[in-house]
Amino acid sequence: MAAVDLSTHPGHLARRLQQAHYLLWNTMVSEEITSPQFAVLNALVAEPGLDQRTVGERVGLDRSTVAEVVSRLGRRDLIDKVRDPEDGRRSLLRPTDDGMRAHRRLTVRTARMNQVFLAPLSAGEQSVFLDLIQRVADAAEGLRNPVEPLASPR
């Protein structure tokens, strides 16, 4: 069997994009706060008082990953956990003052990083690219917990 053209494999291209994003994030945004940590912090700035499960859903992180991210943000005093007064079994998450300052700083840096990341595309192409990648990412979320079993190839 002949070798396949990996430029037609979305997973291979997504991995290459992730590698480039990781490099840009570490050089332009932060070596201390990761992209998933920023996503959680950003969700909590937008909606303070979310519980851990909901914030994970908002940013597309599985339970174990969001638990680790929340733990790390808490250890850095970027978020606080408070017991839900209506349901003592769950905790609500809020950014601290330090978390708000970090968010402001990182938001500026992520905007610059995104400009560099998308620079090969025109403004119109950037919009189309983001629309398409969002559609694929949204569809991929359904693969995590499919309503119907995935069809097996024959």
Second form
There are 2 protein chains.
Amino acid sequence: MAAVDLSTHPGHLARRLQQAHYLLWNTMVSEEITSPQFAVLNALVAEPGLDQRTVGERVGLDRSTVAEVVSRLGRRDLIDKVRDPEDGRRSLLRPTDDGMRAHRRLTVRTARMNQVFLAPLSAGEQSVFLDLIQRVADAAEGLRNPVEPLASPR
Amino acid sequence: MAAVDLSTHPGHLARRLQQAHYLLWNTMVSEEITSPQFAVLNALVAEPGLDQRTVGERVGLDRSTVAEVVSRLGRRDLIDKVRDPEDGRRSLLRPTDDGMRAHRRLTVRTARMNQVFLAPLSAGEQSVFLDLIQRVADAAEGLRNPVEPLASPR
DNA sequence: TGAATTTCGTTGGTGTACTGACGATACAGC
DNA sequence: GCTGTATCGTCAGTACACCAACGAAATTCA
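Any chance you could show the form predicted in complex with another copy of the chain after that form predicted alone?
Complete assembly follows, chain above in first position.
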């Protein structure tokens, strides 16, 4: 009887929250384009010509995962991918016209979905909610890449 | 330039939050037993003898996922699995002695990790945070299983 | 009692998401 | 110039997480 109440565990709640979002996205936004795919597409609409590593930084995905998402977006002709002529290691990505259209369409639906998703909270609670999540996520992410103790004597 | 600011999208933040948690779990709790595995184990410590479907309900996992998690826990001899003699469809699950020990050990570490995870928030903010996540997740989950509009005229 | 229906677990398919290792390319210092 | 190092993308492996479809077992009800 040493069991724990998971409803006080932020990690467990985070997983449930993400699943709930997945559900809602699937029914209200798109069944073909997933939320991470939209995030990548969105990053490329904002800054066409990014390489994969930088895209990953922007949306919070590691290199392997970006590679897979990019391959799916490419298979649907939503983005183009070319080797950087100035640096043979990089692949440069940009949305196709189809990709731009898809992004515009999904932007509208995503906004609607966010409203439904946050509907159980008052307007004030909503902004608190976003702020708190962001601070926790940022802090934990920071633990991974510890800030270089500047001017460490080499 | 129609790109969107993802930091206002709860779904995107939920994903980042979960990844941050995954990271922290891996470094502070266990590299072998994952958070969903702990959740299942915890449910069985609380109520030994549950069948897979009910476990899934308790921790928020669908039947396929429970099957995989259960198979991994079984492979490590942390839980036992037997056919229900009274209902041949069910598999009854219970923790082994090893499973009980592992659960005890992880419970301590999990508590420590939760503290670190929530450290960027004040005590007051922490409880608000947990409450808000839970309400949003519960509401979205409710959308999936709409309450039967009782006595719908067939 | 016997047939239609429901329920449980499994399987196959898709899509994140991570780590670790690897080849190719670029760059740094000598 | 040449060698060691760092970086980028890929690949293999593991682990969620969902849906749809299926067989076996149980239940409903005609």
